[in-house]
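The chain below stands alone and is given in structure tokens; this is the form predicted alone.
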Amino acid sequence: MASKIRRGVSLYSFQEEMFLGKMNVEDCVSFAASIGAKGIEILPEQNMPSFPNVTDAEIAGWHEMLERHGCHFTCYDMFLDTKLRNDRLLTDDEQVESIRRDLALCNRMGIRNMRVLIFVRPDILERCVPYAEELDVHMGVEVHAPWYLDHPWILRTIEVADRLGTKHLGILPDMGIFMKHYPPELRARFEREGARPEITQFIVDQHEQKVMCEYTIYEVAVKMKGNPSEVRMAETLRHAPYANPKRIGDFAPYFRHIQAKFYGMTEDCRDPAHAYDEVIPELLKAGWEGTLSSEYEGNRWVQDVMDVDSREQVRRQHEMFKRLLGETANGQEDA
């Protein structure tokens, strides 16, 4: 029986090349199609220069472009600019109106999943549920490190969804919460900035043992009298959790899309940091249906020493996905 899990790419993955003018949006979509990653996750504020005043003609142009490459939209990444004004934060009513604007554009674009920033309050989202239901858009709160699936803040959103009995509010996991090993790209960057190998090894060992990050930061900053680069590396442990992969099936009913975070892939197409080889089997066991959407964030950690090649990194991740999902070369599941 074929897996219900599909493969896709967030356009965020190609931010380096787009910023430098080496790729445009259609180049990104064309490449995604070439590796069988037909689902496209879009960041309208980054990818649509006319945002938020997007015309029907522009939306039609996007769909024509996607159709040329056999692709489709999977997710709309919203941003809530609570600091839009310099004299105050947005009021609750203004926040609701901003989210309602995004829901309307998401619907106009024919997208049924909207990534919600993690800091959006559950009570604000509760007020938005009627609009989401009317427009048939699922609002998925991004579960992003240092938060995790069982975090009280995340559970508050799930409690709201359960109380309302709605299928249009839930979560959206960022796979950064399954960082089993410290990313080598991060360690190498800190060493280039002056961190001593013996200190970086200590930090890596502490993460491997899952020692509470605040203890490690204290050890490096106070006891070892670490230099600035060493202290910064220790502080990254606050954003390097390793959630239990076996729990993801318990939360599967609440999400429809996954941001497949990664910092770098090895030449043999394995992720040295994130536990995809443990998470994906649990998703398959749960019968989860949705898209694994590549989110490459290694660019900022290597751009000081090499040209970033987001395409090759994303290609390698999808080779890993094909292996873990049991796909053959023609995209079908192995018998």
Second form
Amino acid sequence: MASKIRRGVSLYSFQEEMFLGKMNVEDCVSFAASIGAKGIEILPEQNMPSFPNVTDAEIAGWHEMLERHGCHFTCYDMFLDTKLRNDRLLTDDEQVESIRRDLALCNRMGIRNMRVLIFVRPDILERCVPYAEELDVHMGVEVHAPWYLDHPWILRTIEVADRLGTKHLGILPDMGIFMKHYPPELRARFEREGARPEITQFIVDQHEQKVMCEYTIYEVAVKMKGNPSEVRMAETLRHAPYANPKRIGDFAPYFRHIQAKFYGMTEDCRDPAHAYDEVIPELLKAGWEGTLSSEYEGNRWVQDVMDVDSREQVRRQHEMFKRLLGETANGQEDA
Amino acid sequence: MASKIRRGVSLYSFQEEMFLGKMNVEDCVSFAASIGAKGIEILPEQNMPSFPNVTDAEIAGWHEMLERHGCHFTCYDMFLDTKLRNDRLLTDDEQVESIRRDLALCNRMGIRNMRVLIFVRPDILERCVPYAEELDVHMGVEVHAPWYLDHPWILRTIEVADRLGTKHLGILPDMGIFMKHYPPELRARFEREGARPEITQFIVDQHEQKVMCEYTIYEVAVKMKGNPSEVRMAETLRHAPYANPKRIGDFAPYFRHIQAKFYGMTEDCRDPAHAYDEVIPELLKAGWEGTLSSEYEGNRWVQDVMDVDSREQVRRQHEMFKRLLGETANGQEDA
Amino acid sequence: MFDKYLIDPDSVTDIGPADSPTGFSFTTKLGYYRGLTLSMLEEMTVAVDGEELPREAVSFDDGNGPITLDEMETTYDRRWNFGAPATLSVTYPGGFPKGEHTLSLRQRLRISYMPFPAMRFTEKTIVKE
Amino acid sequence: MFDKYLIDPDSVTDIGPADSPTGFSFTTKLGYYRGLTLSMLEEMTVAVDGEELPREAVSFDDGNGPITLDEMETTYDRRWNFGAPATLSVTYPGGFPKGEHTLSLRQRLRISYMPFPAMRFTEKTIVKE
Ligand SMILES: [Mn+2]
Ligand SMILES: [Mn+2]
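For comparison with the form predicted alone, produce the structure of the form predicted in complex with another copy of the chain.
Full complex below, order starting with the chain above.
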């Protein structure tokens, strides 16, 4: 039986090349199509210069471009500028209005999933549910490390969704929560900045053993008298818990899209850090239907020593996805 | 159908009165019996002055004393002094030997549950499993906040237990992981030390909303320029996550004893902080069999302004247990 | 995340009369993976050889007209887009100094989902003949 | 956790000849909820009016014979039990000063399951006629 899991990319993945003017959005879409990643996740505040005053003609232009490459939108990444002003936070009404603006644009673009930033308050989202239902957009709170699926902040959103009985509020996991091993790209960067290999090895070993991060930070900062790069590397552990992949089944009804975070793939197309080999089988077991959307975030860790090649990194991740999803040459392509 | 959950107390609960010489161990046992908490959890390093050279006669004396009050032992709290020496840590062999010593004493005392400190390495425990099996003692790693059931460090112990197929290694939850509301005793203490009520209210509100603790600490320390008491109060949030009670069923096969942590009970016998009203129904639903063992830890928060009355606090907790367990007047007493 | 790309070192140009420049300008980008409304740019601090220039000396233009940093603070209807070059013009009598000197830029961004302001920094060596 | 109970203020007594005391002693307890092997007591720092006395001036006795703090460091076969009073004797020529003075004690304990040493502290006002 073919899996219902589709492959896609977030335009976030190509931020290095787009920032430098080496790729435009169509280059990204064209490349995604070439690796069978037909679902496109967009950050309007990154990719649409006229945001928030996007015209119907612009939207039509996007759709024509996507169709040229056989692609389609999967998800809209929203932001909420509660600190728009320096003299006060947005009021609750203003926050609801900002989200409603995004929901309306998302709907106009024909997108049915919206990534909601994790800091948005559940009671604000509760007020947005009627609009989300009317516009048929699923608001998925991004479960981003160091949060995890069972984190009580996330459970508050689940509680709202259950209480309202709505299908338009839930979560949207960022696979960074399944970082099982310390990413070699981060370690190498800290070593280039002056961290000593014996200290970075200690940090990697502690993480591998899943020691409470505060202990490791204390060991490195106080007992080993770590230098600033070493302490900064130890502090990255605060942002990198490893959530239990076995919980995916419990939460699967609450998400329809996944941000497939990664920092770098090996040449033989393996992710040395994230436990996709445990996560994807759980998704398959749950019969989950939705898109695995590449979110390459390695550029910032390697740009000091090499030209970033986001395409090659994303290509390798999709080779891994094909392997783990059991896609054959002709299998998933037309799904 | 009567629940299989029994009630008990840890002698830890009476530390204030015992430290001050106002109660001896028999006073504690006698009191526990009076409230139907017949299961006694002991900390040999606290309650047995001859530790670790405990004689058979001393053990017999304990059993006679317990029997006088109709009580029995439930659990042995071990410690592991890896830092016994100031020039090096205990070697792995020495650690195994120390745990084996505790397992043997536990067995001699006729106790089948041993609380293992959470910092003990899973690979060390793996080496101890044969001794635990031979001596028929269950080693339960104490899941203590800020860890939680699904924490990857805990999952390593579960992985060892599953791999070995042993029934003698698992966990031992400390109910502090289910701290759903900020304890009033802590707040009041910080206010006596100089924290301003508007700041403590902010901290309580943030915790109630389950905001990521580092955010609250930053708000209090940097943005609000909190005084030292306020910052210390905010920092307590690091140690107080709220774990999902719904996970209890998944982990129930791995524990046989529970440390029922609390900081203070209201006069009408409710715990204002811990979600026992959600936890106990999950235990009942799982058909869990074992002892809820009181662990009163409020003394340190109130001793600056009042005489600590550990007995009254424990009594109130057991009134709550009786209510939540559905015990009738004659129900559980003889179980 | 894009700190090293914040200043285009080849863009440094004097402004004002050629024989008595009143300052210099250079091309910069926003150090962030999306665009921001101008009100959220808290600081763009320019320094020559490590010496910071006054905030009032700096003027920003992303092609939609020059604006001071103080004016940006309350500009809620104009965005600086992702990857879009903008010009920072700096009052600096005599223009950028001849010879080898460093030019640095610190951006302070108010990102709503982060508890603290995001700081971006770059320093480039500029050689002017 | 038991900081406020670490010193028994009524126990302060001079030691040595009555007319020329060589020091004083007082009763203390271990600030912990269990007993500890003596090697894990890293410091017991006594101070009079805030002035710390040298480590060598202090001697400990829990009823099993006096021992110096340096000797305790490598004493692995003797425990200071929970709640058990012990005597700290301090070399302090002239004995505890007459009048109202503060006596403080800081215990530093090496607790294996904690990443940093546990610090306990108490200060009591002692009035000696
Ligand atoms: Mn993400
Ligand atoms: Mn406990």
